[in-house]
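Okay, so here's just one chain, in C-alpha cells, the form predicted on its own.
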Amino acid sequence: MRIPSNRLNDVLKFAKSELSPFYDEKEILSFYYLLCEHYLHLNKTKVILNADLALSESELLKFNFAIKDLKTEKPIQYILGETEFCDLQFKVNEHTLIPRPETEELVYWILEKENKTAPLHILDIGTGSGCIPISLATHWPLAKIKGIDISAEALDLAKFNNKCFNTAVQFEQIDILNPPASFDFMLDIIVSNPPYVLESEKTLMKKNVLSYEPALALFVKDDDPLLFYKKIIHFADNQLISGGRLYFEINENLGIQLIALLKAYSYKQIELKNDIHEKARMICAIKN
C-alpha cells in the first residue's frame, strides 16, 4: 500500500492508519516530524503551516519506505541514519548502539566533574559510534582521546563521524577481553558503556532492540554479569595512573556488586549517581 495523494497532511493520515497498530499517536506523530525534518529540511513549525505541501514522487517514496521500515519496528535511528547526542548528530547504523540519553548523562558527569583545561589520556572502551569520545573531544581540545571496539564495523562508523566534527579522537580495534600486553599510553581516565545487559533480561526488552541493534554490544550471561568491568579493571591496573579515574555506565541492579568489586582493587571515593529517571546507571572511582 502506498501513500495516497502527494500532500503532506496526507502523508500523516497515511502514517497512522499504518502504524496504529504498532505505536501510540504520540510516537506516530514524533516519527513524522523526525522524517519531515530529515527529508524536507522542516521542523515541527513549518509542518503544521505547510500541511498542503505537495510533495515531489521521489519524496513520497522516501516516506513510504520508511514507514514500511516502522511497521517491522526497526528504530528510526537506523532508518534515519543519525541521532542526537550531546548536541550533536551522529552518524549510526546495525553495527553501532542507539546511543541514549543515560549515556549522554554520563558524558555530562564526567565534564562537569574533570578539568577541561588539562591535557589528560582518556580512553573509551567499547566506543561503538564513538559518541562519547567524541562529544568529550568537542568540549576539550587539550585532551588526548581514544576509543577502543572489538567491531571493525562500528569503528569505521566512529572514525567517519570523528571526520565529521573535525574532532582528533583516535580509534583501535582492540578487544578488552583480550587486550594486548602493551598500551601506547598511561591514561588518567577511562569510561565505557560496556555489554551488561543480562541474557535473561531479553524478555523485558523491546523487538525494536532485540531485533535491530548489535547482540554484541548489549548482552553478558547471567553467570558472569561484570565480565567486562572485571577486564576493564584489570586493564587499569597497568594502564590508569595512580588517581586516575574509572567512569561506567551500569545495569541499575547491579550497582552493589559493582562497589564491591572496586573496592576489592582498593579503589576510593566511589561514586553510585542515579539518572534521571531515578536508577543507578553511572559510577566513578578513583584509583588508590
Contents of the next structure:
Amino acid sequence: MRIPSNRLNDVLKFAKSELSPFYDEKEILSFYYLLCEHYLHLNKTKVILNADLALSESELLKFNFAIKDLKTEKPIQYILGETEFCDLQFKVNEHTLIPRPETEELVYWILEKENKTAPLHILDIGTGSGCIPISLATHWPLAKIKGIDISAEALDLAKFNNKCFNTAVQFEQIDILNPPASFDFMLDIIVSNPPYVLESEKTLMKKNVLSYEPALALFVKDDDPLLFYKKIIHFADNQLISGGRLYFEINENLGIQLIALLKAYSYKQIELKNDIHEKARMICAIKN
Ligand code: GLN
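What would you give as the form predicted together with glutamine, now that the form predicted on its own is on the page?
So here's everything in the complex, that chain up top.
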C-alpha cells in the first residue's frame, strides 16, 4: 500500500490505517508529528493548520519508508536518527541505547548536587551516544570530562555528537571489565548507566527494545547482576579521589544490594533516588 494522495491529511490517514494494528492512536499521532517536524520542519500547530499541504514525491517517499519501518516496531528514534535528551538533539543509531528520560534525571541530579563552576574531573563509563558527558559539559564548561565505552561504533557516534554541540569531552575505547592498569587522571566524579537488565527480565521487555537496541548495553547475567557496578567500584579504588562521588543509574530491584556493596567498600552518604515513576533508579555515594 502507498499513500493515496500527496496531501498531508492523507499521510495521516494512511499512517493511522497502517499502524493501528501495532500502536494506539495517541502513539500514532505522536509519531506523525515527529515525522512532520523532522521531514517537513513543521511544528504541530502548523501541521494541524496545513492539512491540505501538498508534499513532494521525495517527502512522500520518506513518510512511506518511515511508516514501513514503524510497522516492524523499529523505534522512531532510530528511524529519525536522533532524539532529544536534556534539551539537546542527539544523534542515535543501533550501536547505542536510545537515551532514556530516567537518564536525564540522573544528569539533572548531578547538576543539582555538584558545584558546576568547579574544574572537576569526571568520567562516564559505558557512554554510548555520549549523552551523559556531553549534557554535563554543556552546563559545566570548566569540567574535564571523559566518556569510555567498549564499542568503537558507539564512540564514533559520541564523538560526532561532541562535535555537533561543540563540547570538549574526550572519548576512549576502554572495556571496564578489563580496565587498563593506570588511567590518565584522578577523578572527582564517576558516573555510569551500565547494563543492568537481567536476562530473565527479557520476557518483560517490548519488541522495539529487544529487536533493535544493543543487547551489549542492556543485559547482565542473572547470577551476577552487579557485575558492572563491582568493576566500577574496584576501578574507583585507585582512580576516584577520597571524597569523590559515584553516580549510578540502577535496576529498580537492585538498590538494596548495591547499597550493601557500597557500604562494604566504606562509601558514605549513600542516597537512593526514585525516578518520576517512583522507581528506585539512581544512586549517589561518596568515597571515604
Ligand atoms: N533503562 C533501560 C531500560 O529499561 C536500561 C538501561 C540499562 O540497562 N542501563 O531499557
